[in-house]
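Let's start with one chain on its own, the form predicted alone, as C-alpha cells.
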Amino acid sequence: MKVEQISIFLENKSGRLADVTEVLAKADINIRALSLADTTDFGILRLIVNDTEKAKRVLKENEFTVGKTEVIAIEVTDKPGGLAQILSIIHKEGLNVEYMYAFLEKHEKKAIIIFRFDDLEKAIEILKNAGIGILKGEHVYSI
C-alpha cells in the first residue's frame, strides 16, 4: 500500500530544477508526480518516479542529496467534496497530513493524491476500513 517518494535537497539557485530533470531524462527515468516547496536558502523536491532505486543512484552520483520516504497514493472521488471526505475522515481520527500533492494523471475516473500522514500505518487503516481506494506502489509507477 505504501509508495516510495524520493527528495531531492536542491539551492535556490537558476539551474537546479533543471539539472535534476535533465539526469533523470537521460537516465529514462519518468516523473510520475512531483511537489516543489521552497525557502529563502533551499527548495525540496518530492518526486514519484517509475524507478525509484535507480533515480537515487542517478542522482547520487551527479552530487544531489537525495533521501526516501514512504507515503500512500488515495483515490478520490474526482468531483466537488471529494478531498474534503478523505479529509473530514483523517481529521476525525485525529491524524495529520503533513503535506500532500496531485499526481499526474487519473485512476479509473478517480483522482490520485499522494499523502504524507504523521502516522502512516493508522492512516492506511482508516483509509481501508472507510472504504477509501490505496493504490499499491507497483501500481502507482507504472501509471
Given for the second form:
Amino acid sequence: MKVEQISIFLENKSGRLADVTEVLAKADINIRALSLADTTDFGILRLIVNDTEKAKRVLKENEFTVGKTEVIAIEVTDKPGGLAQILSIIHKEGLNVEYMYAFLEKHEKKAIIIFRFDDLEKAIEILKNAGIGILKGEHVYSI
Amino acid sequence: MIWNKEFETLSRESLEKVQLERLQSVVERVYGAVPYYRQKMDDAGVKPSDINTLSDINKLPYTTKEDLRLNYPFGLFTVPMEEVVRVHASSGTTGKPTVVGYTKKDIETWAELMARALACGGADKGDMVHNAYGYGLFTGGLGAHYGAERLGATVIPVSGGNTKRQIMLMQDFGSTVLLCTPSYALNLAENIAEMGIDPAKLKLKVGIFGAEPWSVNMKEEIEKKLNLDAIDIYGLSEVMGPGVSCECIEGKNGLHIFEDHFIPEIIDPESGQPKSIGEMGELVFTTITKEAFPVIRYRTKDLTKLSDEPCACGRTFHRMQRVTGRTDDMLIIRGVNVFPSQIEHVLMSVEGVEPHYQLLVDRKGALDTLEAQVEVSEDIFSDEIKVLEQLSKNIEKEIKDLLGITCKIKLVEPKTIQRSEGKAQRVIDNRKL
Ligand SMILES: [Zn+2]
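Counterpart to the form predicted alone, namely the form predicted together with the partner chain:
Let's see the whole complex now, leading with the same chain.
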C-alpha cells in the first residue's frame, strides 16, 4: 500500500538537479516520478525510483543529504472529475495533505497521484473504506 | 578641556606612586574577599605582600573570560550584594552572559571617568549630548549618560533605533555632541542625506564613537558626512564600561588611558610574556579603584600598542593605539559582542547535533549583516519545505533572543563549507574596516 519516496536537499544553484539525475543514471536507476519544491534559498527534490535503497546509497556517496519517506499512490482515470472526487473525500474526512504531485502512466490513459499525508495509516484506512484504489509500491516502481 | 587636571597631568613618578598604593590595596582586597582569586594566587605562589613595586604585577596570575564564566553570575564580586547598586552584562562565550557589578562609589568613579573622556573628546558643560548608545544591560547607554550629566551637559537619552525621529530631535534640540557606535553614526549620516538635510545646518561639532572597531577611512567618512570631529572612545564592561580610554580632540592620535584607575599592560598573547611600550600585543587591564568587581590582569583579547610620547593636550597618561584586531574569534556586530561559539550553542540546542556552519559578516551601507550558513544533515532534513523553514525561523529567533541581533539562517548542502586541515573556517568577515 505504501510507496517509498526519496527526498534530496538542493541549494538553488544551477546544475544541481542535473547532478542528481546524472548520479542516478550512472548507477542505472530509473526515475518513475519527480517533483521539485523550492523556496528562494533551497529546494527539495522528491523522487520515486525503481530501486530506492540503491538510489539512496549512491546519492549519499556523492554527498547529498537524502531522506526516505512513505507516501501513497492513487490511480486516477485521466478524465475530468477524476481527481476532484478523491480530493473531496480527503477534505470531508479531515485528512491533512502535506503535498501531492502527479504523473502519467505511459501506456494506459491514467494518471497517478502521489500523496504525502501527515498520518499515513489513517489516510490508507479512510481511502480504502471509501473504495479508492491504492497502488502497491511494486506497481509504481515498475511503471 | 581637561576635566581633572590634578590627576590627568600627574608626573610619571607621582602617578606610579598612586598606582602602586592602589594596586597593593586591590590585591589585598581580592585575596581576602574572593576564594577563587586567593586560590589562583596561592597556586601561583604569590601573596599580597609580594607586591612591592609596580613591576611585581607580573607575579600575579591573569584573569580571563573563562574565569568569569566559571564564577557566573556574582562569584568574583568582592563586596556583599547589598552594597552592589547595579549590574550590567555583556555576551559570554556560550549561553550565559558575563555579569559585572558596581557599588555606589563605582558608579561615581565611572561617571567621573566618563566625564573626563567626554571632555577629552571635546565636549563641555553647555553641550547638548545626543546619547544614542543602547540603554540597558549594555554599559554604553547608562555609562555615557552619567558621564555627560557629571560633565554638566544636557543629555538626550535617545538610545538606539528610530533613526528618523533621532534626526528630528537632533535638529529641533540642536544636539552638539553625538554618542553612538561608528556604524550607527554612518547610518544617521546616510539618513540625513536621504532626508535632504544639510549637515552643516546641524549643530553637531563632535561625535564620540566606540563599542566596535572602525577604520580610519570610516572615521573620515563620518567626519565628512556629519560635519564633525570623530573621536574614538574605548571601554569594556569587564573593566568598567565606556571611559577606560579616550582620544583627545587636540591630538586625535591614540586614546589616553585613565591610568590612575586602570593599569594597562601589553603582553604576547601566545606566551603571556610582557611586552615593552611601542610593541604590539594583547591589552591587559588591572582595575585599581573598583570596589564591587575589580579585575586583576584581565586579558581583553584586544590587540594594540602603547605610546609614552608627550601629547599636545597636556595629559600625561599613556595612549593606546586604536584597537586593530582581536586574539580570539569574537565579532563585534552593531556594537554587540558575538562569539561564534554562541551561535554554535544555539544550533546545538535546536538541532541536537554538532552543526557544520559558517558565519558571514558584511556591511551593507552602514549596517553590519550576519548570516549563518548551516549544512543540512540527515538529522535535520525533511521532505517538507515548511519543516525546514520553521527550523530556520526557530534558530533565528533563538539567536535574536540570546544576542539581540538578527542573524539570517541559510541552509546549505553538506560539504559546501570549506574545511581547512579538517577544521571549518567559522567566520568570514567581509567588512572593509
Ligand atoms: Zn592628548
